Structure formats: structure tokens, C-alpha cells
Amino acid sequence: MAAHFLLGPQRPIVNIDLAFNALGDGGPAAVVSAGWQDAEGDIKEVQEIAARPLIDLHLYQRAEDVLASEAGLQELYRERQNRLQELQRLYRLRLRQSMLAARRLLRVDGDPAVVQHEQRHAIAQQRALDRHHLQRIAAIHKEFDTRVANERLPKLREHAKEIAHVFAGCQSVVITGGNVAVLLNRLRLFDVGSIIKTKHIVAWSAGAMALTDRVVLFHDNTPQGRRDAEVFEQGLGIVNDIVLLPDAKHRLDVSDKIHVALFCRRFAPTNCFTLNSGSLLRFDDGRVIGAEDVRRLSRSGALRKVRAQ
């Protein structure tokens, strides 16, 4: 049975050692650090903590090599990214008005028999928009994958074969944080998701988000002011029915209970979990069997401690 360890940022508290110690096999692990982009492969500190051989797959560099070598793929890739960016822009336009209405309704006083029905309907509309957006994202990826499958891409096949060979010799995979969009694009390009489903996985921050079935971006505290949480991408779907909130301590305004309650109700019945520095969630066979310093957003606007199932 594969164990999946999802952790928060590794600064200031480093706790990836807890995950490695729990694995206990001591065998080599493949590393995906593509989210670090130009710093990819800088895993010396992780290597010291892991106390086992680590093999960085260099997915970011491999992708750059492939895209530079395969003009047809580069064009398909650029077209997909442009479509995804345009889709996200249009989604944000619709999201802004939907969220504004939902927030105002949740703060309205009045006859509960009337108000609560309208509140539920507003949240249902928000869910429908999020669901539609995720379906459109999935359709764009599916079209891209179909077109790529029909292309003759020797450089891509060459790298994919080398990556599969590394994975064949590793029971565990490490996925670092960084830029979640870059990370997911590289994981998808080499179809890593289908390979690592049966592997033990240690992932943190963006790496943990990439394992879920949908990536939600959130940031309540920016120099430009609050931004609405937005469905951003389709994840790998290795750990399902959760929304992960890395570094929630600094990025989520938990003082506003209406805001937290709306976040929770918008994504229900999916659980929304905070992953701060020092947090750890362990999933075995899709179930939470271990949780350290993890909180779940609740309908009341409070954060509840997460316990193993």
C-alpha cells in the first residue's frame, strides 16, 4: 500500500525527515524539483535529511530540451497555455461578481426562512461556476494530450523512457514546492501522474497541491488587497476530495469567520486543509491516517483540528 505524505512549507520548520523516517525502507527516491525552475536539482539539503540516495529527474530542464527540439510540440504547448490563460481571465471576471454577491448575502440579517435559502443558492451558483471552469480546463488538457499522441516526437519519447527507467528503480518519490503551474505542466508533459500512483510520495507546498484533483489559489493578504480564491488547475488526482492551503497562517484571513465559512461551504463536501510550516498529513489508500498541526475549515468559520480516520 502506497503512503502519501503532504507537508507545508519547509521554512522555518523542516519536517520532511518525519515522512522519510516513516517510510523506513532506505531505498532510493526519485525527486521532482521542477517547481523551482532554474534552481531545479539543488537538493543537497534534502539529500542530507533524507539519508537515502536521491535522483533528481530534472523535469524542468528536460521539458526545455524537448520544447526547443520539437517545433510542433512547442506550438501545441503555446496554444494550450494561451487558451488556459484566456479561460482563467474570463473565469475571474465571472468569479468577482459571484463572490461579491455570496459574501454580501452571508452578512445579511433577516428572516432565516428567506435569507438562508438565498445564501444556499448563491453558494450553489459559485460551485457551479467552479465546476464548469474545472471541466473546461480538463477539456483543454484532453485535447492537447490527444493532439500530442498523434505527433511523432522522438525527443519527448526519449526523455519519457529515461524517466520511466529511473522510476522503475525507486519505490518513493519526492515532489518539492515552487511554482505550481510550472510543476504541473512538467509532470503532465511526461505523464508522471500515471507512473507514481503506486509509489510512496513525500510532497510539500506546491508539490502537495499538485497531487490533488483541483488546485485552488488563495491569497487574502497582498499589497493590492484581497484576492478571491480561484480554481486554477486540474491536479494529478492521486489524493482526491481535498483542497490544500499551504502557508495558510500568512495567506488566509482566519479572523474573518464569514470569509472562512464561505470558503468551506463553496468547496463542500471537499475538506479544505491548512498546511503550515510543520504540518503533515499522511494518506494511506485515500484515508487520513496521520495528521500533525493540520486544521480543517468549517462551516462555522472556525478551524478544526484534523484527526486520523
Contents of the next structure:
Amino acid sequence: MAAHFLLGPQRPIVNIDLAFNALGDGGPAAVVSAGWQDAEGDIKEVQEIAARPLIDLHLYQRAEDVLASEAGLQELYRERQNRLQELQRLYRLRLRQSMLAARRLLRVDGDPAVVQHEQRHAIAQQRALDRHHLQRIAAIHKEFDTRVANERLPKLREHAKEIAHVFAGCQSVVITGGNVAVLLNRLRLFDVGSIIKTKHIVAWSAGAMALTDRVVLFHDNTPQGRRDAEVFEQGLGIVNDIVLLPDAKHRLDVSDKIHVALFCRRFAPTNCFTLNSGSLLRFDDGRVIGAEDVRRLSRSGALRKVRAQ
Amino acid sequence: MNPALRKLVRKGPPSAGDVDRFVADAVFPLVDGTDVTFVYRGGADEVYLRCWIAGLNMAQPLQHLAGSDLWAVTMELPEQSRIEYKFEVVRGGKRELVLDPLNPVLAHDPFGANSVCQGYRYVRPDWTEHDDETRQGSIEIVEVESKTFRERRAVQVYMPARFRENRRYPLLVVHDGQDYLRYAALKTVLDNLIHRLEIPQIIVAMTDSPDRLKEYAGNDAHAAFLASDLLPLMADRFPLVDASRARGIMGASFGGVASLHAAWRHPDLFGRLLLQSGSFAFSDFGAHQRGPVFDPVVRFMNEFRENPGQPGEKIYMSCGVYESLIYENRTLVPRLQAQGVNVKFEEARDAHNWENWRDRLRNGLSWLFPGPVWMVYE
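Condition change, the form predicted alone to the form predicted together with its partner chain:
Then the entire complex follows, led off by the chain already shown.
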């Protein structure tokens, strides 16, 4: 039975040791630190805590090597990325209006029989847009995968074989935080999801987001002001029916109850969980069996403590 | 009159003990919404509030509160304002400028220090202060052998935490680097904004001039120094992205003029400009009124206004509404926009000082060099 530990940022509170201790086996673990991009493989601090051999897979560097060697793949990859970016831009245009309407409606006072119906409808429209966007993303990935399957890609196969070899010797996998887009692209390129779903996983922040089935970008405190949370990608789908919000303490404006309520209702029945530094969420076979300092966004706009099921 | 002060004197002249207690308990100046009361305690013939607010009488007299050694004046200060001031105390015909003895909040600049009035709802931004969680960048001194000036000049180069030789970084050139470091907390700000992913990891070359009023006043030799001496050296010594969009230049006051001038003289060099309270004096006709030091600035600005070209792709400008340069800065914005430059202009309820410039750095830098904060979850 695979245990999945989802953690918040490892600064200032480090708690990957709790996850490693719970795993207990002491065997080697494969590390994916591709989200760190150029700093990939800089896992000295993790190594000191893990108390077990760690083998970084260098997925970021491997992807650079593959894309530099396989011209056909590089072209398909670039085309896909351009299409995804364009799609995201179009989605953002619609999202802004849709969210503006939903936010305003949730702040309206009036006859509940009238207002609540309109609020529900506005949120349903938002959910429909998010759903549509995710379907379009899936379609683009599917087309890419089909086209790539027809290519002869010796460099990709070579790296994939090496990666599989490392995984074969590891019962557990560590996925660091970092750039979630970069991380997901690398995980997907080497089809890591299908290999690791049966393994124990310790993942934090972007790494944890990548394990879910829906990655939502959010930040209410950017220097240029609040941005509407965006459905960004399909994750690996190893942990399902949750939206993870790493570092919510700094990124989510919890003082705005209507904002939090809208966030919750937009993704319901999927639970939106905060993962701050020090948070730990343990899933075994899809069930929450441990939760430390994890909060769930509620329909009232309050944050509720998450307890093990 | 401020309510606390009114309470103190409502039953007639307060005793020395009453004043002692009042002074010990209150925070000065007294901020009551948008009414701010400046209080001076001491023997004097006259006391004036000296604050550098364009359009306001430079010397506001304080009223002596009869039967006490207190002096006070109340002025309206819009919320989120921040102003710097001193008291001018007149005793026996002698005038002396002093810091507010009752106010411990000071702002420093190359000329000394001023007392600071933090108006209603002004809060010093947290990203301007040291954060224990933030990884610290480092500063090293680089000597530039300048062919232009025929001398060696020291440049302080900021390198971000986790700097790596194998990656490439954008470059920002800063005028009056030493002053930005000392008085605008530039290193702390860079460390914090990088740590918070609001700007990318960046290399910053902080330059200084031995004669800034000459070299920063639209001076071709200074622009040549940046283009021909500094930038080649920086590219040689540091791993930089070789593109104008990844090259910025910034400065305040005359440093703003020097930045705009260098970008105008070398239009493909700097794609990003951050201009704070630029001394962009010009004259539509006749002579200007700002004194001879501005002569070369006015010559440059007049020429620039005639033929602005495209001095950058994105320009962030800021200016305090309490400084006389607000007019020149506002005037420049449409001129730049007409050239197709993407301009962001912000006004602050502050004046011509380093803390005004410090407080605008986050908005300016993160707009010119957006960081990966949206995508990165560490």
C-alpha cells in the first residue's frame, strides 16, 4: 500500500523528516527536483534530513538533453507549449469577466430567493468554464502524445530507460517544490506518473500540486495586485479530488470571506486544502489518514481544520 | 486643536508634570485621521515647521500654548502621506534647524537626517525591512577601467543568493548606488523581492559618480561610460542575458535624468527603465528658473522632447505629489506613450527623498522584471 505525504514549503519549517520517519524503511529514494530548474540536484539539505540514499533523477537536465537532440520532438513540444499558452491566455480573458460577475453577485444583498439562485448560476458558469478549459488542455496533451508515439526518439527512450532503472531500485520518491509548470512538463515527458503511482511519495508545494488531478494557480498578493485563481493543468492524478494551496498563509487572502467562499464553491465538491510551512497531509489509498496543520476552505469563507478520516 | 492636546490644556495651563506625562504617553507628531499636529517642547521665541512640500508655505509657525513650554501646529495631511521635516527654532535672534526631539522616526540622506511624519494609514512596507527567512545576496566591488573618464571607478555589484555561474541573469544598472544602499535599503529590498519570487534573480551594478550634478545632467560622457566601459565589463565578468529586455537602468532625481539620457543615447541597450522623481526640467520658451546646475538638464530634456525616439520598451516612473518635479514627470508620461513606450506612472503622497523612492521599488522592479511568483511554489 503506497503512502503519499503532501507537505507545505520546507522553509521556515522543515517537516520532510516526519514523512521519512513514517516510511521507516530507510531504503533509497528517487528525487525529482526539476521544479528548481537550474538549481536541480541541489539536494544537500534534503539529503541531511532524509537519512537514506537519495538519487536525483535530473529530469530537468534530461529534458534539455532530449529536446536538444530530438529535433522532431522539440518542434512538437514547442507547438504544444505555444498552444497551451494561447489557450491559457484566452481562458484568462473569459475568467476575468466570469469571476468579476461571481464576486459581485456574492456580495449582493437582497431577496434570498432571487439572489441565491443567481449566485449559484454564476458559480455554475465559472465551474463550466474551468471544466471546459481542463478538457481543452487534455485534448492538446492527447494530440501531442499521439504524435509523439509515432516518432522514433532514441534519446528519449535512452533517458526513460535510465529513469526506470533508478525507480526500480527505489521504493519511495521525493518531489520538491519549485516551478509547477516546469515540473509537470518534465514528469509528463518521461511518463513518471505511471511509474510512481505504486510507490511511497513525499512531495511538497509544487511537487504536491503535481500529484493531484487539477493544478490551480493562485496568488492574492502579487505586487501588481490580486489575480484570479486559474485552472492551469491536469496533474498526474495520483491523489484525486483535492486542490492544494501551498503557502496559503502568504498567497491567499483569508481575511476576505467571500473570496474564500467563492474559491471553495468554485471547485466543490473537490476540497481545497491549504499547505503552509509545517503542514502535512497523508493519503493512503486515496484516504486522508493524517493531517497536521492543514485547513480546508469552507462555503462560509472560514478555514476548517482537516482531520484524518 | 488635536483632542489629546485640547484635553491637556482644557483646565488652563498644564503643570510641568502634566506635560511630562503627556509627552511620555503620546506618539509624535500627533496623528488624528488626516489632521496632524506637530509639537515642540522647549523655550523659544518662535518655532517653525519646515517641511519640503511643494506648494505649501515652507515655514509653518507653531503656536505657543500659553503657560507651558509647548508649541504646536496642526495641518491637514491626506492619508497614506509621509513627509520629512525639521523644526526651525528661533532664540535670541538665532535660527537653528533641529530634528523633532519628540519623534524618534528619522530618515537619513546624504545631507544628514530629517524627522519623519508617517501620516494616517501610512505603513512602512514589510519588504523594505530585514526578514530572517530571506536568503541573502552578496555584494562585491568591481573596478571599472574607464577609457571614457580615464580613471578607475568602483562599482558595487549585487549578486543574488544561490547565484550560479551556469545560468544567465538580467542586469540592472543603478545610479547613486551607494545612496540607494544606505538610504533606500536597496539590498534588503532586492533580497526580499527575489526571495518572494516577485522579481527574478538579478545582477545589479550600483554605480556612483564623483560629480553627479555634472555627469548625471544629460552628459554624453557618462552615457558612453555606461555603454562602453561598464556594460562590456559586466558582460565579461558575469553571466548575463544578452537582450535589451533583460537590461535595466534606474535612478532618482538627477539619476533619473542620467538613466533616461543613457537609454536615449544608446536606444538598443536598455529595455527597462525605472525613473524616480526624475529632474526632468525643461523650458517651452525662455529661460528656466531652476538655477545653473539645471542648464544641461534643460538642454537635454528640450532636445529629448523634440526627438524622444524610443528610449526603452517599458518605463516605470514614480514621483511624489509633494515635490515640484511632479509637473515635469506628469508631462513626460504622454510624451513617452506617444512613442509606443509601455509606461507605468505612479504618484505617491511623499516628497523628493530616499524613502519615497524605497517604497516604490517593489511596484517598479516587479513590473519591469516580473518574477516567477505565479508559477513557483517552493
